[in-house]
Amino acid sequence: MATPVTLIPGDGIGPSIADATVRILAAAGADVEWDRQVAGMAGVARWNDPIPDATLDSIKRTRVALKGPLETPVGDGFRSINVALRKTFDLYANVRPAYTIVPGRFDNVDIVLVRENTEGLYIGVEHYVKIGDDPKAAAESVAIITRHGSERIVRYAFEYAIANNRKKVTLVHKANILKFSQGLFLDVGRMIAREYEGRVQFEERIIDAMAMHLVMRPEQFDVVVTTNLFGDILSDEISGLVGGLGLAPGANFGTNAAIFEAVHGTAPDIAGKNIANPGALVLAACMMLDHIGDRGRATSIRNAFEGTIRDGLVLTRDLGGTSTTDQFTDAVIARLG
């Protein structure tokens, strides 16, 4: 039977790279029922929307979303589409595995990042203060961390290495300075850390050194877990250690649902160029067919991809060819044959 799974394309070169990947995945014989429904600005252009309830309500029925670029109109009255997704689904756990697929400057990265996701600073407590006359002369934003909030993303990085049969986690924090909020994520870090002792190795390291570390030797690191703000940061340079973003897939995991995406942006320069990479969303594809239990087919599509990139004879503009993303999209599927 097949899985349902709700299927959003999304904007500028998003509805290219999601064709490509659908037929990438039909190739490899994934046994998929695709709900296709629309967000972002596609989701204001039919419904007045960026997250329409329709989109919500499909959603709600798969539990599984495979989505590409969205774009976030600019403007008050409409609802922020990663909020809104975040909020519904409680999407606690963000997880952006990057590695080294074609030997560069670094050849042997193989990260893991594992962000929580509706805590810190981005969890949008923030006001204006105003001083004599300016209602604006300062702003203020909350970073807000609960015991609860850091108690399950450290212990889903924990369970994320068992299950990968990964040896190591690093907990990226700012206690050293942040002492209330920063400290409790570290102090709830160290006692989740206790009852894995003896399993899976744990270190700690403060972000800027971090920062630093994962550019001079990112071979060092396994998986990384840290607040909601650093994480944002640290998985876009940790994408850029193996390629950039045309490269990183995304998965967001909550209590209701999980979401699979590209977590590039819509580039609306090349879109309808069919010249665009379909990776990022192709490899989300990937992490989504080991979600719902076809890892067989999952690894095949992810060594098809990985060699068509080593063979270096197709590839799209960004990786340093000429080739167009239904003659990439060709290379693979060959591959799989």
Ligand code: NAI
The other form holds:
Amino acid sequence: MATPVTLIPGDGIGPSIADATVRILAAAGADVEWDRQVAGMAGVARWNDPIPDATLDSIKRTRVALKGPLETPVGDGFRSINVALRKTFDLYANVRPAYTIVPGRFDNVDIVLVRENTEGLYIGVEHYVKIGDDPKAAAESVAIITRHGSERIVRYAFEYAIANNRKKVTLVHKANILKFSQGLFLDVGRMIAREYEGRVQFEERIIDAMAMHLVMRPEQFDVVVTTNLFGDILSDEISGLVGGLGLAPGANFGTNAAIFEAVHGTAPDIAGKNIANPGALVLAACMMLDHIGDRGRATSIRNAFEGTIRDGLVLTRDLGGTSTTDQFTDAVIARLG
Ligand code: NAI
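So the form predicted on its own is up there; where is the form predicted together with the named molecule?
Up next: the whole complex, starting with the chain shown before.
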């Protein structure tokens, strides 16, 4: 029976790269039944809500979504898309794989970043502090790290390593300075790591040193687990090691659903021109196929996609070619055989 999956094509280049992805999955024979929903500006146009209830209800039903990039409407009165999704589905694990397809500055990068998605400095607890007559003399942002949140994200990283035949987990922190919040994350990480001793190697890195090691010798890293802010920054750094945003997929796993997406935004500068690279969303769809248990088709699509890029004959502009989104999509489909 076909697996129901919520499809949110998104804004800007979203509908075009979503069409490309749907075509590739269909050509590969993926048994998916798309439930098309809107969000972002398309949600505002249809329901006056960037994250309409109908879309949330669909994800509650299917528990799996593939989402194109969304434009957040400016101005108060609209709910934040990411906050609504994160809260409704408790999407605590943000997983971003990055690997070398065409050797460039580095030949052999294969890193999966696991970022805690619900805590840390991004909980949105901030205020100004008035001193004397100046209402904005200072500002304070609160970072919350909990034992529960740390346990589940570090455990997620280890379980991911085991399920995907990975050898090592690197925990990234700043416990030398932030002794309480980062200290708790590190303590919990060490405790969880002991449970996996002999099965998965464990190492610790301080965030500043990690940023340097990543650009000096990224090949040494495998699965990397860290808190929200550090994960946000490192994931962009890591995608830059393997060719940038056009090839960077991401997944958000929670207790109630999993949402797969491209890391990039709506690319308004190239929207409607049929020149966007659909790669990031195609790779996100492969992660989605892995998740619903169709690893075979995920692998054939990845092979066809990587082959097309290595060939170098049909490439979109961001990869140095002159082909359109449609031509690139056709080339991937032709390779599926
Ligand atoms: P962006 O990622 O949309 O674009 C940055 C640059 O990368 C642009 O030059 C764009 O043309 C290029 N680019 C991005 N994706 C590409 C692709 N698939 N193929 C070829 N070139 C590509 O970031 P920007 O400009 O900062 O944000 C634009 C809009 O996207 C904003 O409204 C922002 O809020 C939204 N956004 C949404 C995200 C999401 O829904 N996950 C994530 C990031 C931004």
